[in-house]
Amino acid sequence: MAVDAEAQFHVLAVDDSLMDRKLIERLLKTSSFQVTTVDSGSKALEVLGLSEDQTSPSAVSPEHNEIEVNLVITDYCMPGMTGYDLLKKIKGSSSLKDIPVVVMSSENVPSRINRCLEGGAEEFFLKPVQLSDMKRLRPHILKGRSKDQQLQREENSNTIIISSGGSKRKAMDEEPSPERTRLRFSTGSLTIL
């Protein structure tokens, strides 16, 4: 089960070099992801929906439409733009802003680090990527998931007045809110209602 809800989260790796795009493409795969790979910052904002110059999301881009990103993971050198450039350009975007991203580079560069860190960036990793890498992507995946979630569901609960013969009532959501939630005990096992 927990695999299958994995499945779904989709990641784009962004790298200069081929072997490197590999690797991490077979880490993501390996742990259950699905993968994107482009060869520079240009392209992820194509597959993104954005050209060098928007700060918004075409609605022409056919890429944009069938891929739903969850997360960019970006080289920070590249010849053109580099992963810094593209963080910016991802967290200037008003619909891309709540993506997550993760900046990766072979060199040990402190304020590299911070200044991508502090660009907005989940993660710095530390060429060559390895396994125990990509379980630390899940937690960034879901907490963007999670306000994706949250902004269908204050969409979803505004308010609708019903006039029905004279009298107004409020339209409430159909699952029960955290607090009206009870616990039921039953023989051995645990219900939420």
Given for the second form:
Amino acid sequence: MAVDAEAQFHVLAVDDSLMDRKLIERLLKTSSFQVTTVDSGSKALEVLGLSEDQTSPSAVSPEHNEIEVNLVITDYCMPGMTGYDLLKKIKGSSSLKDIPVVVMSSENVPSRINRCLEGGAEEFFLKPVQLSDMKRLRPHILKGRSKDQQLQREENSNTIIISSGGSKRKAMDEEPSPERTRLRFSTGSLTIL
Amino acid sequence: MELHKLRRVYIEFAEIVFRDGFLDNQYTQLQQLQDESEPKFVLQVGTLFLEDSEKLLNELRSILDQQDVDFEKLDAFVRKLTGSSASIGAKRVKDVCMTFHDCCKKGSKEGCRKCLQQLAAEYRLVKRKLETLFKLETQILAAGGSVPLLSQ
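Having seen the form predicted on its own, the form predicted together with its partner chain:
Entire complex below, previous chain first.
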């Protein structure tokens, strides 16, 4: 966990406005993220190693550089592929679906926000995005990374519960549940804004 | 002008700009993102705002000049300007945009024309304020000083 806290994560920021790209880039860099900015959903998919009509990355040629992206933050309103379209493409891809996606918009439209959260977005930021909003990103990245480890531990602890009995069992029940509760909460859709 | 005096002039000028509502705390947020690694950040974002705004105002003008006004298209551009003015903290411009948005929804050509006039006027005002702030900021930095952080 200490290693993760020090690690520099890479965020892909998508926005068709140059001004907003400059702003989000600065916010992210100030918060110690590595940043790549693109001006469209289709360029974002290129960076992620996916073309528009694919659901899994093609066998890439050696010159094609794919960078590891830990989180995607995208504007909602973009010409062509909207932020929502991009979200669906990412969540619909077997290789990319675990990358957390945050959607931004300057408009506070509850139906839009819900649509994005239901579509798999981890969070919805209202523009102008603030420095304090950046603190909300790291937990999503870390959650994704430790999810596999947690599931592994769950499987192991489930086995222990079944095979042991009596008072020992109660202790076993107690021990994994905080983690299980945490996992349930973190994989549910976030409606708190 | 020597540094101390420059900073004084800057603070006094900025106080009025904030007091009159031309800029709000979002501008201060941008200043806080500026440092030695990005010493011209506010200037760069501000310049982009001014460029975007000129383009958007021209678009709005040409749509309203049509016989049949496409209010949806109009609204889309108004929303863009709302976003960028919010990002720089240009409060009065943003407020006019909100009214403009309502006129678009109502499909009122006359109302939209009035809003555009108001918008253009507010934009001209904030443009002058920003350009003055940028000039002073550049002078302060050139004199080896740091730009005072403003507050509402």
